[in-house]
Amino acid sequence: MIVMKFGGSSVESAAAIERVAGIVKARVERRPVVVVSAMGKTTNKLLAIAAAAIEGKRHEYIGQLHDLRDFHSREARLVVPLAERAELDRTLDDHFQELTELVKGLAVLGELTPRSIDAISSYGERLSSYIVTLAFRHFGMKTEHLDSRHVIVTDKRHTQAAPNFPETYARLRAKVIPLAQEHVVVMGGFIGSTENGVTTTLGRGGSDFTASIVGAGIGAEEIQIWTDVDGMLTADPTILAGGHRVKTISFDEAAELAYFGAKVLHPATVVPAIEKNIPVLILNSRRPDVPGTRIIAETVACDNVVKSIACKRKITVVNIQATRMLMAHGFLHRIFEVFDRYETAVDMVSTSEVSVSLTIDNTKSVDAILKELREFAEASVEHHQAIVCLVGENIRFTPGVARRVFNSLDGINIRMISQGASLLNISFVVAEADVHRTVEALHEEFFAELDPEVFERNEAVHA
């Protein structure tokens, strides 16, 4: 069995389901289980109508609501054979009534709350996966829809929600297993329920979890990550073009490069994969000839110093001096009591005799925060600033490789330096306004020359 995940933009219209349905029924020989994400930008559609809602701003909500069944009616139809319109015309009168009740319920209450959120955002995946599996049914596939709800066990913590595996990892097995050796499976990822039956969702990306959550479960011999985009680049082709792809990489060097924002995978997504030891694999839906990126537990032996640059944009840096604590034995407790105590992540830090510098991406809390460290400290923040981070294994292996950066980045200010615990990454903080500058200067320092066994030229890629 392999896990195939298809995101937003892979079935965020009829000809991309259609399309979807061809790549999977060239594997369905392999018995696939399908995870979906919402259609396009469903998700950011049902949060702008709940947002519509508690603003008391009724036409316009009815009207978000109407455009977004005609949609899906519209391009579900171009897929469902005239056989199962019927039944699709009832489906989605059966959840577009639902989702309308629950948002004027919304619009009574005027509060949007994150047990709410998770209702609303869950219709997405929900509706894509029906739709889905209809349309595979219609290319001549035979297939089930498993409703991700009745497997996927999470806590109470909405809107980020974390599985329960014992309990995910019994009803999959269960369910799944026996379902997928006869029909292609089709579920929803991103979403799950409470014990109690309650609807979770596990977070923004969360589909990409999901997969690695089913495949983890039924042991899956690989997980497939289909998206818009070759594979993992050696530079986020956002930033520069031209990047080379990587045709493999360790689970490590994946976890760093997602964290340090390369979009292609959700962070959590390799947890469930190292722990099972399950390969990783990231697609194009609308290249599937080209191999993509094989993310795999072991070492992946290469030539070149640094796999890929990512970049982390909208980074606030937040500095901190002591006064008369002069770096005092409890000092960096207290610093990091605060952030913790407005739930609020700290990518960076570095510090000096009498400094602390951090980074943060998360600004929701940052003028109570401020107010809090000045009680104790002098603190100042630094807007507009980006994380550039270099990942490979053999960094740690390497003398030099802080020389060549900085070296390569003549005349581009840098604000903070870090090397991770992992000895993986080599990180530090320019202006906003200086990535592209400092991401094409390091790319041409450290993929002028390619290992073959490992990248494959930009120019191969898209000859």
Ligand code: ADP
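Positions refer to the first chain, counted from 1. Heads up, when I say rigid core I mean the largest set of C-alphas that superpose within 1.5 Å between the two forms. Note that the coordinates shown come from a computational prediction; the quantities given were computed from them, not determined experimentally. Compared with the form predicted together with the named molecule:
Put the two forms on the same core and the Cα of R396 is off by less than 2 Å between these two forms.
K57 shows a C-alpha shift of 2 Å or greater between these two forms [criterion: core-superposed Cα displacement of 2 Å].
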Contents of the next structure:
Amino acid sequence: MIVMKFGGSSVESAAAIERVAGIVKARVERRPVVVVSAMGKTTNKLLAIAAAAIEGKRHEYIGQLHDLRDFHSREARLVVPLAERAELDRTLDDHFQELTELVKGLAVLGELTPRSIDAISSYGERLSSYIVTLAFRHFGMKTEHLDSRHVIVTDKRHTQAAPNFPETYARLRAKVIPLAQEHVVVMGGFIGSTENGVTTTLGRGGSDFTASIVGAGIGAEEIQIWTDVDGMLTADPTILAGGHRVKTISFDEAAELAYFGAKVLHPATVVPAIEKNIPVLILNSRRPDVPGTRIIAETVACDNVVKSIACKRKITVVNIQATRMLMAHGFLHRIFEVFDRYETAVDMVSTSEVSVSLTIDNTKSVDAILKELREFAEASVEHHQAIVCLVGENIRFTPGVARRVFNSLDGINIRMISQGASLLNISFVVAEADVHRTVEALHEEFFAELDPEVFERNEAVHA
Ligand code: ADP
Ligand code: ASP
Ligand code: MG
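Switch from the form predicted on its own, shown above, to the form predicted together with the named molecule and output its structure.
What follows is the whole complex; the chain from before opens it.
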């Protein structure tokens, strides 16, 4: 068995779904279990509808709901056989009626809770998985739909739920394995439910995580993440065009890149894959013949020091200075206790004798945090910063990496620097306005020469 996950852009239209059907059909002998994201930007649209509802913008959310229904109906009709159209319409009606009632309820309450966000955003994957199921049948595959909420059991942390692995694995084994013997099984990514059956989600981008949970649960031989790029690239293509394809990378390196902003993979994806030692592949649904990136447990011998450069934008730096000259015993503890209480994750930290700088990306509680910090220290913030992170197993064995970074960034102000405790990354903070320049300079420095065993040169841009 293999798991094949298709992201939003891979199922954004009838044409895209037809492409996906072709890709799956060509691998049907490997008994694929298919995990799909919501179609295109549906999750964002659902969240916008919820936001309009609590602001009482009735005209707006009713219009948006109509558009979303039209979009799903229009694309689905092109890939669903005539004989099934009536059933399709009925199911779309049911889903959109339910969704509309939910949204109207929110408008009355004027308040959006994490639980209701999950209820609303779950419709994207519920609809896409249903439509893809009908489409696969239309294209001649024996296909069964499985509601992910019946198998992915999570805690109650709505919008960021964590799976109960033993229970989820048991259900996946019991339900998916028998079904997959004779059928292509199609499931929605991202969604799950609590033990009491309340709908939850695994966090934005969470369909990758669903794919690896399913893969680990059924003991798949491979987890394939089909997306809109040729694989893991040496730089984020939204920042720098012309990154090269990384052919093979370790779980540790991929996890680090994902954590530091490489959106191509949700950071939690590697966790179940590592546990069961299942290779994860990143593949392009528009260019299925490209071999993509293979993520595996073993470290890959490589002549390059760095495998890829990740960036996290919209970062805020918090500077904290002890009011007394020396940092008293317990100072760091008091600082982190405040961040902890406001459930605000800290990514990078650097300290000197009297000051601490740290970065956060969730600024929801930053004002309250500052107020509390100022009870025992001076504190200030700088917005519009970015973390740039070089990742590669060789960083730990190669002297002079920091020197090469500093030399190539001549003229760019580096605000903080840390060589991660994991030893396989060097990360630093620059102003967001400098990110492109920074990545360009580093890419030139570290990827002018490429180990052909590990990288495929992007000839289009570097000809
Ligand atoms: P999907 O909808 O298929 O899950 P995502 O948008 O979540 O797709 O992830 C794919 C995107 O990740 C790419 O289009 C690309 O812009 C971005 N990305 C960021 N960093 C990298 C990287 N190092 N390599 C490849 N893609 C990256
Ligand atoms: N549809 C969800 C999102 O947009 C999950 C995913 O696509 O991975 O965040
Ligand atoms: Mg994604």
